[in-house]
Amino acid sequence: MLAARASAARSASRLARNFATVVETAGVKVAAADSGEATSAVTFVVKAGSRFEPKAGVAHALKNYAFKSTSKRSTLATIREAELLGGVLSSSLSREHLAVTAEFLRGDESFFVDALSSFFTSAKFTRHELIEYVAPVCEAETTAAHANPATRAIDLAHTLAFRAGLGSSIFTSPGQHVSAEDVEAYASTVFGKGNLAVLGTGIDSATLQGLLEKSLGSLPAAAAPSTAPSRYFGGETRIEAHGAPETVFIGFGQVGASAPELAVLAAYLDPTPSIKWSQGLSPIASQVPVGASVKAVLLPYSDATLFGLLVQGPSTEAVKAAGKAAVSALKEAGAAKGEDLQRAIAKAKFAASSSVDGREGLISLLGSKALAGSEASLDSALSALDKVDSSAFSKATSELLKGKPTFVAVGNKSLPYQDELGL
């Protein structure tokens, strides 16, 4: 088991350094690499996530209007042809990121790679699409985000921490009104050379290169929005739900690019053993009552983190047994040093190498440096790790604690309040 898990870590450390050197192609930075799949996938990525849009709930209906209409074919026509080649077509959207993606068998790159250019080029965003499509969609995934729990916590806590910015989500609020002229706006902003990334897996960057060129040559020279530096600010608010596990996120947050102690003790923290049916080591694992659940959560952003500790359970009584021992182990996870730290130096390196392992977890960890023209290797985030010590986790874990908390509760309106847990 311990050799499968090295081989695999190595293999993901082997294909993120054949993304280090990011090239630029038809004015857009490209990076790819072929290890071999039995498939390819092409990603577009391009800074248009909620934190710039210049009105509620444009971000997310771009997002859903990838793959409609655009003067080089229709809706019917993409599904109609993808679907014939055997692929598959998606779109997601962060607080920072637009990303566009598809996935295909090999020798198809020419016609998903010119699907993708399109709707970075010609889009039509026509109102009766939006009414018929975009619309609809972008409603049913705000009720399904407003009915997890988990979800709509850490949605809350980001408006909480950041306010304007990153704390605009993601999804469209019930009632809001966005038309078919305010996206196409947004996206004459934001569609630019300068504001996008093209990374490949499964395919040769020479032919990657090629396709691309020939694609986008139509894109204009757009540079990359501008938003003002994110400022931290803390809070709590209460959200009554009902029929959900009973959920409260306890997080703290700070500025500037991501520590990677912080990533450390989310490793510390996180209770989930690596052996099955064993309670792990963690210092919160043994107190967790029967049926509750702590997860650490830590969500960087380019200038600014979140963290924090969402806490589920069946009833009030076992979040606030939960809550209590996972705000106990926050304020005490500053004195972990010698074994303590370095389990969990090493349980952080094997999440960033795991999370290569597939696609989305590439274009997340390498997504936002192809953009900024950085180096998109693991290696370097596997060296950040190794260079924490018990100096630097100490005041890492102490300067995030100075912060005021975030506190967000989602359930039954007798959930503990921030200072019932111990902050």
Contents of the next structure:
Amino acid sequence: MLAARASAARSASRLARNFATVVETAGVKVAAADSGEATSAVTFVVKAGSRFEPKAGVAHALKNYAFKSTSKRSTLATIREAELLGGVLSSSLSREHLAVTAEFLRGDESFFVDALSSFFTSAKFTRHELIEYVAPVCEAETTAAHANPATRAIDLAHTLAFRAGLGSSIFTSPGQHVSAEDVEAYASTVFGKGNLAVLGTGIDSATLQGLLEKSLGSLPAAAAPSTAPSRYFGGETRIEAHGAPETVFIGFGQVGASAPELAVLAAYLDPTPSIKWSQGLSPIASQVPVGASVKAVLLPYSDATLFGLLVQGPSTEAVKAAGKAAVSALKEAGAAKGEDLQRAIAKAKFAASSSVDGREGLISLLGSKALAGSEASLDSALSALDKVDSSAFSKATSELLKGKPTFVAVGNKSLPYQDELGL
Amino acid sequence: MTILGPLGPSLAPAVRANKNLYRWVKPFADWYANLAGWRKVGLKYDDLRANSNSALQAIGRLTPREYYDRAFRYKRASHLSVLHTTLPKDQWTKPEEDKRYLAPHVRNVEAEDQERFKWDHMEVHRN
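What would you give as the form predicted in complex with its partner chain, now that the form predicted alone is on the page?
Below, the chain from earlier opens the complete complex, with every other chain and molecule after it.
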């Protein structure tokens, strides 16, 4: 009785969080759901990440060109009008997608949808804005990202793991000259109706479609950019850094759509406890020295996945001990069964569901699905996780570990090498 | 806003609009431009404008090549001034080279300043 009620409540809330349908409006895929939020948010997702850029740093510059002058309104007008209405405009970049978002009070959708659309239809990409606003921001973001050893390690790991394509960094490389013409040329190839999906939350689907029909009429019908399918390579690199935690990334990659078993593996190994200041049940948790940390990182892309363990600590000894524990746990992970596996599945399902509760998670999970035109919902991901059993799990784990590892060390010279951790 | 100087109020658009008037005025304009002498030291008309704030910002928007050429023209002209001479005639700025390379940028900067002024001083009415 109690169980039945609990599951009914769960499925009801799940329904409310899902974008039930993806509709084509003006040639663009639109998915919207209104579950009674106090504010609305509209996100334009395009396949315009660093994977598709013709030259390093172009995608990053394009991201920062968002909300600059268009033939409809100037940079200043966009800023002032958004402030008068009390909304927030933001853009974010991943290796595959560029997401441009507006969050605003209900009722202001006509201005904000137009502000977003005009970036895609009539951005000016002026040279002086590149020099005066865009390039300094790109540089600052790159500096900040490189100051964080974890970001740096994962960025390098992508380059080692996938080389071209997914391997190209989402940050501008210092010294690489990107011109306004480069950005404009890239924008003209990726800004097209066939490459754009619009996600709305807290906004009625019909309202959003009406506004898009008005504002996106002049968008050319370009299709998604094509790339060579990803290949996994792997390798080892080390970078000296000081003043930040010693960091080691131990990763494995796989091509093809991301398997649900990998999400379970990440949940199984991740030693982050469910209650703060306690020790979790993860096989790594008990062996991590005080002060050091291990995090499971799972980065799924459309045709490849990078799975890894990020080991950080105050000293190289601590990182070495934690790294050894992490590697041995990773090697024995395939044997997990019974209650251990069920626990990991439950954790993975919770992680997948709770990430969708936030707007960012929702966009990163469902944006790519909406772009592909498939059903933008969480249900398929959850039911795939439910189906994971011990044989499939051990098979997926052993297959993952067969590949060449991707090993990155960022920090002191005395950080361990790959073979010293037992890889 | 500039009152005097290359971006001040000008009758030129009105003259250009009237074909007959343009045909009459053009020879005098050319004569005056040559007489004023900036072409004889290799400068362009836009090199003469005073460095107001908006002009300085506009200079920052020139392409690296335009910026370098401008600096070169200044250097050559000030050297000629020291020598109390002009360039040999074949090196004078040709009328077709005497383009307004800076004016569009200055106009953009001034339009932006005006827009900022408008936004800073507007009164908001909400329905």
